[in-house]
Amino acid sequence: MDLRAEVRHFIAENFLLTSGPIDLADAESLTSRGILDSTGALELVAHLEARYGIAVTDEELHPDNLDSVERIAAFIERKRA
């Protein structure tokens, strides 16, 4: 499963409570749809730093990094290298 996929299948299975195929683009802001709030960040920071042995620190902690699929993997995959 590629990164994106994965982020998606988290989304999927803990804030929209489905493990099925959900409409959801790589780069739509969570926030907007009202998937993300602030408790589910911490929750979704939680899930990447033990799932991908990253840290994020709390000036990391912005939208430009975890508003969508597309800036989460892209956050990962930044913190990796």
Given for the second form:
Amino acid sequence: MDLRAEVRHFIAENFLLTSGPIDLADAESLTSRGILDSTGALELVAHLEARYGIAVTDEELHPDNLDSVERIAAFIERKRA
Amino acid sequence: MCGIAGALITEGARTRPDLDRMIRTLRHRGPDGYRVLDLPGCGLAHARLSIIDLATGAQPIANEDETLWTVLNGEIFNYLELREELEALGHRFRTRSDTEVIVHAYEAFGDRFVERLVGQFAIGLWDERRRRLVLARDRVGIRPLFFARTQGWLLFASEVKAILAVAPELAHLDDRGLAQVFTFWGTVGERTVFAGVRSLPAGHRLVAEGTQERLQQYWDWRFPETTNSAATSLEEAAEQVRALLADAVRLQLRADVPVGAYLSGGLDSSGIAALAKQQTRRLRTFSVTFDEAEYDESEFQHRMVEALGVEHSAIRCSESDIGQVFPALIWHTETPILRTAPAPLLWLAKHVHDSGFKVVLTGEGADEVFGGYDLFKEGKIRRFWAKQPNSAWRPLLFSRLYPYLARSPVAHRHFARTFFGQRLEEVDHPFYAHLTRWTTTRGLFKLLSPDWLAQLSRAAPEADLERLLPPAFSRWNALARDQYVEVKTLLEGYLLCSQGDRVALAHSVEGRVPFLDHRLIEFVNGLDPRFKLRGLREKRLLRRALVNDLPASILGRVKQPYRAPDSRCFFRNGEPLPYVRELLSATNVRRSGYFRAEGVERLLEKCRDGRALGAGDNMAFVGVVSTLLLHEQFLSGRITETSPVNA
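Target state, the form predicted in complex with its partner chain; input state, the form predicted alone:
Every component of the complex follows; first up is the chain already shown.
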């Protein structure tokens, strides 16, 4: 599974509570869709740290890094680089 | 305080056992006696909690020639003054009860009699001569009243269960009612979560003659279109507020049984307790405390107990207590709820009852009247930011909100900026301050089954609410608009019922709310909004009004809303409580039909593993559990006369 698919899978299971297909474009804002708020972001960060072995600083807890599937995937790649 | 029920017969006949069955479902509201009056064309029933005129106050009560009969749930606080006025007009009274003023006031003032009442009431009145039934409810909706037309009857009762007991065909959940609860936390206007059962809205009366009916609003929260800040100084206004509040407390201490008070340790309940103590020699106060510091306010409760010199007792409420009492709670709320906060108050009411008290004063209503909620500040900051959307500094003001939340939506400023920046430019939207909150609550929709999702998606709760707005609404100041929306959703639809009347009356306790005396509301609504919310300091006027009544440590407290732990309460040692496991089993979820079994299972796992951090998931979990409990208790069989679950 590529990184974007993995992120989509996590969002589907953890936030939308489904294993089925989800109607969400990779570039779509998770906040605007009501999927992510600041406590949701904490759930997301906990998952990224556990799953990908990265550490997310307070300053990185930013919508620019975490507010869409493609931003999250790019963020993981940058952190792992 | 009591339970009332009745039936207007529009065709066919009705049997006395129907009225008996209705009133017996309300035993918890009035355990001190029952009376049923079966007249041609109308029946009235009453379950009594004796508070005023213990000797002769039994209901229904009639006028001199027994052509008018009434039942009352609640209190008419100005009954002594009204009685004097009515006696001067030639009316003769048989009892010392507050209920008796109703029939004479109706004779004297017609349908407008209700406008003369100061109190918290739900009334059924049968005018035998004119063959008409009048139902009326207090101005702000403190006491409930439901009605439904079915089988040639117009049935009415203090609680829906009394109606369903004789009209089981109405036991179906209403998609629009559910959509409202899953958005606003409660229903609005006439709607309930039961299809065909209507709520008489606050400040309304219904006149029914045969199959004809007229629903009329006689009072509402109104705000001026302009305020003249020079007209009244803050000092003068504070003086007047204190006088009005002291008078409300004076009237609400009227009872032939001792009156106690709830004491949370916050400004509002402390203010009421302080004013009550000044007017009565002895005052008994009651509190709930929590194991967790995030919810617990016992330190401030102790300070007030010491300052007032009152006799006090507290019950400690654990997560496990909340989970255990929750099924009984839903039997009383008769609606899904999204928070567990009413559960500790159900325990507290039991403690009050066991302590021999029937009446308590509470601090409810102050946040709505005086602008106390963080939501009002949120709206103010968003409007301020919207004037300069590129400002880096303005959204930083959000960091001053929600200091009491362990996981606050403002904890991470970048996300707070994105979250609160949604729909920032829509400053003229009638629900501007509430939109982001409602979006979070509606997260529950993702768990709905395809059928119910389709139905609830067609329901338009915001449009339902918009239809209820008064014509002048858009011309009021922003705080007034936010206050009005808060009153019509959270106060009327949740706080006064699920967290107020229902949990107290579950244990035969009457809650009285001096802050919702309509004379006080009318005065404060007319004032400059800066007297309420000055900058980001809430309830400025109330603090000034109580400056000589409360210790500085209480006066200076930042608002801490009353809350209780949520999804954690339904688990013990990492496993769901037995009833929760059964209720949320895939079989049961599919059988009831409202939710997706897979989604419910995933949410259950998430909550069990402690991964549900946000308000959205916690509300969704409590909403699912309560909806399924409601289904089990009200839709799966005939309503019995007593609670199927132990409180």
